[in-house]
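Only one chain comes next, encoded as structure tokens, the form predicted alone.
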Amino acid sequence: MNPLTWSFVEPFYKLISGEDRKGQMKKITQMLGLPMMGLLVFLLLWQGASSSINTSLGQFPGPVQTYQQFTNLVDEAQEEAVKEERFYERQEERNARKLEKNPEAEIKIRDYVGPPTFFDQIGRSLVTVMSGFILASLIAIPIGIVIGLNSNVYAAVNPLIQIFKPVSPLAWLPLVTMVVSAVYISDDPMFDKAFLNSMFTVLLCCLWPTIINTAAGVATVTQDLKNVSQVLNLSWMTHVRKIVLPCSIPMMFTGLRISLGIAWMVLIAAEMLAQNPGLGKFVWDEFQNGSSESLGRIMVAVIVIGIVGFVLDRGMLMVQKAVSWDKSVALR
């Protein structure tokens, strides 16, 4: 069983098997029933304090109008779904009329172009950080480890990470927008360059933490592992992935973690601004469009924000349980 499941399942196990009643209790009183009374408490608060709040659009949605837009979405999600697919039905019948009048006829399949749903919008969203972050990672992490490792390099280098690192990653996005179109160009592209506005953004947001935390996670290496590879005589290669690797797992994986929950922040703001597509868009098309419906959909889609960056760290810090050689990393 995988250590996260045993993890949870062995407090009721060991009150079934009657195992310390009192402290498998204790255990699942922590784990399951604060965070549901402190989420119960959320919820009671949101809905007094919406309850009188009105707006120019209406009242403030509450969790129920809330929970309603959400299944709004869903259906409107279903319906599309079954427009698509008749959408590719007909052309299927049609193509097999026209074959059968004539077996060489040249048929065609178009792509269906029908609105993106919310569902769709998620998808791109997470398809878009997930790429600028892990080229920004295979970027960041040799930096980070190279100077780390050579302090020469890394007084090079420092003056340009203390300069870059406070600049607002939206503040590139107008730059990186006029250079992917004067460099990108091509009849037949094979990412729209709203895409790799967005996944450029979320790059150069994504790559100073992780520099910053790698190079300190290098620098952790001890004198008394060093002298190990020295004696071992370990080429500089080996050295990196048997030594200092291991030990700057934990601080490179802090940096990716801030690197990510940053990037997904970045996003949503310039997915906004540049009204590029994604869950940022939604929101701002809702907010334009005014109508009753609008102040619902967009708490919807802010609760799903926040799961979507809490889903993406906790499967950042499983990751680094995997990988590390200390597999007693908290959950946290």
Given for the second form:
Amino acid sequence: MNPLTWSFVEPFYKLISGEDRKGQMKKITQMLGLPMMGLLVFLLLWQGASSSINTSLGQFPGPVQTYQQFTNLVDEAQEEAVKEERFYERQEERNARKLEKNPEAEIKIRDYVGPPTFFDQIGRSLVTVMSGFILASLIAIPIGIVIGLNSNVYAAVNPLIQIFKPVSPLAWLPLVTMVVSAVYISDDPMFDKAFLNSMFTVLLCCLWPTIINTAAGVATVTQDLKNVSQVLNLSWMTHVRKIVLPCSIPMMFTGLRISLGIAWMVLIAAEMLAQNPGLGKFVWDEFQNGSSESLGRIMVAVIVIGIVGFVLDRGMLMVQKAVSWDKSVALR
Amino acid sequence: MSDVHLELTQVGIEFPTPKGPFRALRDVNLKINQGEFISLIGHSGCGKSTVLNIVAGLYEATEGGVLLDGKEVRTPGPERAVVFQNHSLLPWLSAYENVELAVDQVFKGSKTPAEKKEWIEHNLKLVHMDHAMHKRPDEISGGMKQRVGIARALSMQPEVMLMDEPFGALDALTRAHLQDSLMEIQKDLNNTVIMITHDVDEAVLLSDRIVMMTNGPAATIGEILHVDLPHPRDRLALADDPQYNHYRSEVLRFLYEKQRKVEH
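What's the form predicted together with the partner chain like, now that we've got the form predicted alone?
The next block holds the full complex; its first chain is the one shown before.
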């Protein structure tokens, strides 16, 4: 990838190479200066407001306390990593000694089961949200294409979609929980039940925007292109692959981005309720913990949730740009 | 006539509307020979496109039928290639890929990949698009898009080429260029063509016969004019040709005297 094509590199590059210095400075101010100002004002307001709010767990955390808690969480994660390393080292030593005494001895490597760190929780949340999202997309895109292509199927399915779409996925959670524990019975479960509960809840909320927008995208295939397909006698599969899919990609991605946004929001709540490891559980545990540090830690989680959500959306945008044929459309 | 290639017999069509059926066409009878160039001319709304769509198989006639080499036509197929009025290229594919889609479909299994490539390039060369064959439709002009549309139709090696006002959306100069290209291609390939047009000069210049249609509803063929000018035709030489001007005035007389369009 050519770094010069990144819009934020360009003005700096031009500034250094001495091309239209005034204009580049203005661009940089707009690109960096104004967002920085906004951030600064926000931090000041936050600091001001937090110092005047007192809760039963102490003062509401301001930017400084939040940052301290962030460094604490980083330290804890590092300590945990060291502990884990030692744990495996000790095991290896013990096993080595065992083998020395008796070369036939059976050797076991036990997994480390320390408490998950904050960063483990982020990873778990990402895995859960992406599994739910990808599974939902695999279901929703074909359904969207089929109902978009056939107005009869659309008429039959549309009322169901309209009714299920506004349901908060959290209303599904108890049902999902019961169904998972009734259906998913295994002595050696591959997945944790709590994971399945939150994953399916995410899945249920990801379906609808993708279905609706894919179907709407399929409807943008013009009669002209349908005629071309008919004259060429394209098979159904080729028609979908060569004409319907490229045509509906912009709308499909609108749906996917809405879905992923909702999924991330829902996931946090689902993790709180399902007690599935992840950021939601972290927030809940801290709340239950109720130490003087808790609010600061929750604040860290709030900010991290926001940043991860933002990064996920940007990621989808990049995928959309990569697969969409019409590069002239401004995607934001 | 022994070598009738395409035959329309008593073709009529009704479209259902909320106010009851609307009769667009009735009693259309036409026999077309191999290698003939036919123009359909008439005022807008007279059902020219409907005739073309019935031949293409995109509409099904309510009565009567279409025979191609003695076989009835009911569904669309690549042996009746269509050049659409607004080019109808797939905007996400390059000129080459647009033709490739057709070639892959028509010569599935009968041409090797190398032969296909050669055939696609050959057809783009015929319409003088070989210099821009890897450009996408939004990167080329309207005339060039229509050229690619023609290349796509030619690449299907059709029995009949159906052209729905192929140059209607183009400016006069571009249109003249494309007409010349079409005559040049026609000289080599001698395709059977049905072309819809609004343009009297275009009809006389290109056609062997001009089929003039009466106004709708329930439109049908009014008159058929044989254009007995030798090929190849040259637009400059013909401009002062009395025979050419006679044909021209025949068509104009039909359109503006006998079938004067009453605007409601």
